[in-house]
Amino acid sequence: MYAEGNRMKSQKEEAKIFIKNDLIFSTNLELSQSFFGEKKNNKVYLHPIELFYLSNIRNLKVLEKNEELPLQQIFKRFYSPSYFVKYNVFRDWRERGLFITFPERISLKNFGKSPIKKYPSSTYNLNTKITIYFLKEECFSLAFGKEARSLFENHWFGQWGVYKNVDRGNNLTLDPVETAYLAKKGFKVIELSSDSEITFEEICKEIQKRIPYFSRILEVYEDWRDRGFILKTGFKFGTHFRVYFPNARPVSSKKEWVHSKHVLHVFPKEVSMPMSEWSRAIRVAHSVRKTFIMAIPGMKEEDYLKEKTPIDFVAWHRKSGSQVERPDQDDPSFLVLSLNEDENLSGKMLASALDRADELGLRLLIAINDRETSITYYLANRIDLPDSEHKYYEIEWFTP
């Protein structure tokens, strides 16, 4: 990185940039050797973001009609929405000694660099059919007796007694999602205040009053539960669920409480999430050493066709050790989506970007530009949940 910087500094007088009819170019072909611009007809044609980077950071002169343009005029001339956010991501990546360019400059294909995390799957038989008492006003449910305790101990539905102290109390408490799931599986549910049976549809209608997008949350819960995973509330971690892999039980053979290693957040396609909220949830998961899983339910083929999220950059990273990938020798590693910390991202937009990364065999980097122009990166890795029609991704805090 420093060698390239020194070389560019020594060339700053001769490596001038020219603007003519809104085309940006330089006659110094060594710019292309540092992987700036596109080389055509003995000129290097530059993108407006590269122009601002080279003039602002590398101090190259910019001329139009033989007059040198001041920096503010350069910026104003080529400014468009999101220009500064994209510029900061480009600057940050280049200042790390890494290479980055624009998707239209490379021949896009499947690069085979998108690892898929394979998750296990198992089946279970709910051979116990207990009666559940639904508290409509609170959306919790209670169950009693030996079979209710067996449902907790063998399948980890609800909480018997008190959290982390099963011997204090003799009832099973089921949360709203567990109640709806068991009702759908054929369990008898009695609405307590009326002492009459209530249907699955009626239960969901009541819960929907309290929990927005409950049908989407239930959809994800059912998808994982049917494959043997245990999902419990993730409230303490700012997510919808904490996740335990198949065959987990609430208490180990050593009488120790079992801890989760994954949390799952449901991001319906209809919802927009502030990037600040996104960052908080992932940071909390990272701080307690849990893998953050993002679920985007409800996506259909037509949604991907309608919602084509623009990809800002294609980026190269590092090989083993400190060796850097080079555009003239190596395939890229990432697609990069650039966002502002105050910006909202919808589930549909994120799903579209992730789908594009999957198509190209690249991993998606979400680059968040904060108010001090620092960039935080989040890396998405696709999960293979056997026979699921939905897509899930592990999202991790990433340092290039």
The other form holds:
There are 2 protein chains.
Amino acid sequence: MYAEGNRMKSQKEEAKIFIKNDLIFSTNLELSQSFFGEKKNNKVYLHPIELFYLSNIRNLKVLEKNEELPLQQIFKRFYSPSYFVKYNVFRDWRERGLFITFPERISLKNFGKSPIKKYPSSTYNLNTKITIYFLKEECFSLAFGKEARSLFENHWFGQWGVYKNVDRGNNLTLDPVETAYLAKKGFKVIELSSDSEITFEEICKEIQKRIPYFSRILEVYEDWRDRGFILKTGFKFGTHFRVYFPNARPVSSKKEWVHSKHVLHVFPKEVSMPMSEWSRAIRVAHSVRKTFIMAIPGMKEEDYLKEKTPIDFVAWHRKSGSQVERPDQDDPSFLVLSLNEDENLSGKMLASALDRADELGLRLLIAINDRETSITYYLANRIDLPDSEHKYYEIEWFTP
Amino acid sequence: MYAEGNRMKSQKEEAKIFIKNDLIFSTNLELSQSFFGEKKNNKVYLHPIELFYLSNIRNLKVLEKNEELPLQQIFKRFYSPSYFVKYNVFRDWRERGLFITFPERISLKNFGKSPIKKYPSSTYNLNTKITIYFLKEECFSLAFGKEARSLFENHWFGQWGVYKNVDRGNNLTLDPVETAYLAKKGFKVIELSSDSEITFEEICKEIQKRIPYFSRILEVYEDWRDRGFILKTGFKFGTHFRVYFPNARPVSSKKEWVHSKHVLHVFPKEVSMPMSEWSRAIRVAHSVRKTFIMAIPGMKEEDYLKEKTPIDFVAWHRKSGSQVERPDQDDPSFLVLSLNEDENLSGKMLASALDRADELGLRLLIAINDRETSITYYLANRIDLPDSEHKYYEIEWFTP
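Form predicted on its own already given; the form predicted together with another copy of the chain follows:
Starting with the chain above, the whole complex follows.
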């Protein structure tokens, strides 16, 4: 892993860095062969982040007016906001034996390296419209009778009887999202405490009191449900929904429990979330071996135009075997966004970064620097949900 | 598991429930032997939750003025807010073959059934006070030199070099909590962009911009650090800190990595958190086999007096073997708080419920009803941290 580093160590004596009027450069062209800096007039000009890396990790001497500059001085002199988080990501990537650079150093085009995952789609009909009793204080609904049971068995709306034990109990329990969805589809809903009919809009208003951004959550639920996917609560996995592919049923023909393989989390464009929360959601999904799907509903054309999330790095990956992609031979594979553990990220910012990666045909890597300088990577993969106007991404916990 | 249920089914014919002027009763005294209702004048008076349970799950007939009342009518007639979440918890507990009742039905005293976990404590000295460079935009600090390294090696403040690779790099990275703590202990802190000294109060003000409730988090960090515990970021586990017991070092004598066995999450009394988030934090800890410690800082005597969280149930547990605790022979084991997945719980409410359980010598069970009527239980265990004025609890994911 450190082979390249060791090779450079032996050249340590000649590899010096000079500072002159805020310019940082070296006359050792081997730095450029290892893809540090930009070569111009037989010199290699370095970025302040490369400077700190080469001095701190590769122990290169730094000279200003013939005097050696200690590490502490280098850091103080070149520090600017987000210098540290960027340095940590740069350092981590290079230490893995991989290459990384700044977007302004390369000519950006569509590299065609962002595969899109195709998801299936199917249609279904809700023929029987039954009456639902809505408990507005708890945001649940109940329904009774044979037709309610068939709504569960054929379309997996609600829970008949008891979870994993359908024969215990004689009622259907519908959750808030299911209640609103069925009301929108024309089901008659009676509000229990007033014993009178309640409209779809009124239901949403009630639910919104308990569930922030409910309309965004419903928007996503509808988008998937209308395409035949089954979405059920993802509470146990700390996400909004778990997802079953079209035609899943609560109990399979062999009476075996069907396990979901995906969870879906809604990340409204308006919401700014601390990275720690965001990472926690993905981590639970990972620990139960489910694919994490992220939805950012509500993005409009103008949101993408207004919000241009700054990209920190362009990075090269490994090839098969022990080979790595090289900046002089290969196209890069990733756009990298660096964030600190205690930073917030809004849905809008993230959507814009994902969009930028799509444009460039690269995959977005979100690199999070924790408080001990350890970097965790999350990789985004665009999903194609047939005819949907929303954008969805699979996010995976990634080791470069 | 359903043995008792089956026995009752055979008596189904005689077991009828009558409704008269809002009173619910049965003349079948066997219900009382199975610990349903309250016996008075040769009748068993039932709670509306017991009524719905016996009708829905045990299929008992319900009669009013000689007419059978269908399930739907029973529910409509006796519904009141939180009826449904309470019913689900009651149902789940009874279906496990265990007993549960309403607090008003039993005489409460101190049952002496809440064991307190004793934690160790130790002292340490910070002799060398070095200078720290604070990057206020990123809320990190750096320190350099031999004494900075010894601060890491002997007291595990910050990260020397790189996480799990201390020999790569020549600086100490301190996180926001460590920076504030060391400033409070008298370390000199220089703010990097202005190159001037910054006070403890100013540091906290800066950090508070990025980390909400930072003073509460620091309060807890101090409480444990001062007793010799090592607290490091719990980012990877979605909690504030991971905890090492006193005298832990970053690298053990055998050069092996030391694993933490506990994570700690701060739950300020002022913050109201959706149950889903709360449960997510505990679930990650569980999946990595770490004990989850909850801190609720800031509670004052008057907070406990003002906020009396209503307790829903008193419950009996299993004994060893296949025996269960019986209300006529055994003291109960748990106080139960029932909440829906979409409900919020504030630190204050939780602290008050935990306090009530301590008073009664019972353990608090937090029962969360998800959208599919599946109940998840979390059990709280009081921790005794020597001489601390704060209260801490181990919370475990619990299967009754």
